[in-house]
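First, one chain by itself in structure tokens, the form predicted on its own.
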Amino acid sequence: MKNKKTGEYYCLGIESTADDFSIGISTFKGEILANIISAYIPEKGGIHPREAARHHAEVASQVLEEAFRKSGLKPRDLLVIAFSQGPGLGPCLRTGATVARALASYLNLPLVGVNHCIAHIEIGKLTKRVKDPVTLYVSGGNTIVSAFDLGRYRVFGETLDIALGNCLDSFAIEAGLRQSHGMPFGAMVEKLARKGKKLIPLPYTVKGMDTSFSGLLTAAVNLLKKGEHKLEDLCYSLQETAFSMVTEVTERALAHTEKKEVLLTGGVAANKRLQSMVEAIAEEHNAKFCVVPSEFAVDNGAMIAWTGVLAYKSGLVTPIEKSFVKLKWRLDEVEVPWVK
């Protein structure tokens, strides 16, 4: 319903696709009012699944309780509820579908589910102020080179196995590295880079406007348990095999389209050295180059509130019985009637 106060409508966002269970609110206009994130951190190795979604289980009432707090909202001043329905983890994605419909069905609000990789764009959209650009996003779970065409976001590239973020903890793991005070492993394979002054070569696979990443993960690996190359060299090795890569077919990607804005988005959008090479393809084509800020790059609550008041402005709701979670939603899947 309209807050009777400030005449605004309101649209609670829940995001649970892999280790982050986050909650965020939105108004109808794009104001984020609350973005309240809470990390799994395995104690070793990647993400468990099973494990991941008992932490989404046991912090969900305190992150939804401080997102209120933080908004100053109540339950009954929402209009809407959305919630990332895929693609991601199955136990992850059904603990936060199983909150959005509980919250639905308690307050009888319409329930709407949103693709987690389309909510990575439209933050970066909103945040930046960007209309129509070719989108590079990279996690830890999807590489994709992604514009908008005939009333779908188009693919135009894509990681054939691990995406790059997935490359870079899985190596980050092997190295030994263990997490610390939240900095994920791919920053701290950013910062060891840094200090590297050696490139060595490593599998460089492009395939069409295609990237694999499996390859140069696997040499790496190699390289490092025969301990001949610094890790400082090994993790700048890494970063700038990978980000040529991506960047490569980027580049592709925006002399095909002609669009004149560049997005980077998602959790690998926070590295400085991946925004530099991007930003320079950009302006090579004349481009607008956008990166999103920090706070939305990784998976968060506010970008699942704003996509779900573009798809509730659109007629969009999801009804609870086909509030099924799709493991595998591929984003090209999807209509976006509120672009145009």
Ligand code: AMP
Given for the second form:
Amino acid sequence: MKNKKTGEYYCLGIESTADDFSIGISTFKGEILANIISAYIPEKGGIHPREAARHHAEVASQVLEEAFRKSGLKPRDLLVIAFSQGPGLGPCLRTGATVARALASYLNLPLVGVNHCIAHIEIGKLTKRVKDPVTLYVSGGNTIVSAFDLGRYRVFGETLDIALGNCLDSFAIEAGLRQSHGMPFGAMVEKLARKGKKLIPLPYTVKGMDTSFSGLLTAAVNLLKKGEHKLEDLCYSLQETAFSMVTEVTERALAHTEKKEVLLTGGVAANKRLQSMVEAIAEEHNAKFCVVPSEFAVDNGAMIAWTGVLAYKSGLVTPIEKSFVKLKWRLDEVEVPWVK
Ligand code: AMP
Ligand code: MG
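Swap state to the form predicted in complex with adenosine monophosphate from the form predicted on its own:
Full assembly next; the chain just shown is listed first.
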């Protein structure tokens, strides 16, 4: 309901597509009042969906409490509950959806299912004051070049197999790196790559507007196992090759659409080398270049809350019986009536 003191409306958003469980709260004007993120860090190896889901269930009430504390709001101040309905890992999505349904039923509030990829774009537009960008969204689970056209965000290019972040993470795991002090694998690869000097030839795969990273990963891991190259040089070469691929596709989307803004988002957007490559092509096309602040570039609840606001204001709600999770929900399947 409307807050009597502030005259504002609030939406709470729940994110749980993969390794992060997060709850954010946004006003209807786009002020982010809370964005609490709890990341699941596996003891060894990559993300196990059921283990990640167990983490989400364990931390949910604590994250929720923290979000209310940070925002200074009470559950009764909310007007809408939004949640990441897909795409993502089944057990993780279902945990977030269960929390969302429980809250909506208990508080008797409308529920809004949000497409996770669209939320990444919308939070970038909000926080960087961007209107109509070509977006390069690169994370642990997604690699998408997209831009708005005729009522929807269209996919101009995407990965045909694994995501860019997954490629970096898998290489780091093979190289025996261990996640410590919350430093993501991609950031470790970046740190090592800075000391690399030799560019080792690796498979560069762009098919039409799509990219493929699995051959690149296999080749890099094979070279790693041979032990003939320095790890720093392999990290450097892996980054140069993979980042050039996504930058090439982004540049072609920019040339084709003639948009005047480029937005870089997703966990991999934190990478300085990738930022400089994408910035260079933006400059060449006289487009403004923006990177989403890291708190909102990784998976986060604030982006779900804000996209929930946009959808709800356009009259979109998700009845409980239609709130099942959609593991492979593409962003180009979604009408976005709030974008003109
Ligand atoms: P997300 O899926 O959006 O939560 O982002 C997580 C992904 O971002 C993982 O694949 C991380 O390894 C990657 N990542 C985080 N920081 C960096 C960095 N500095 N360079 C490259 N990748 C990164
Ligand atoms: Mg994540």
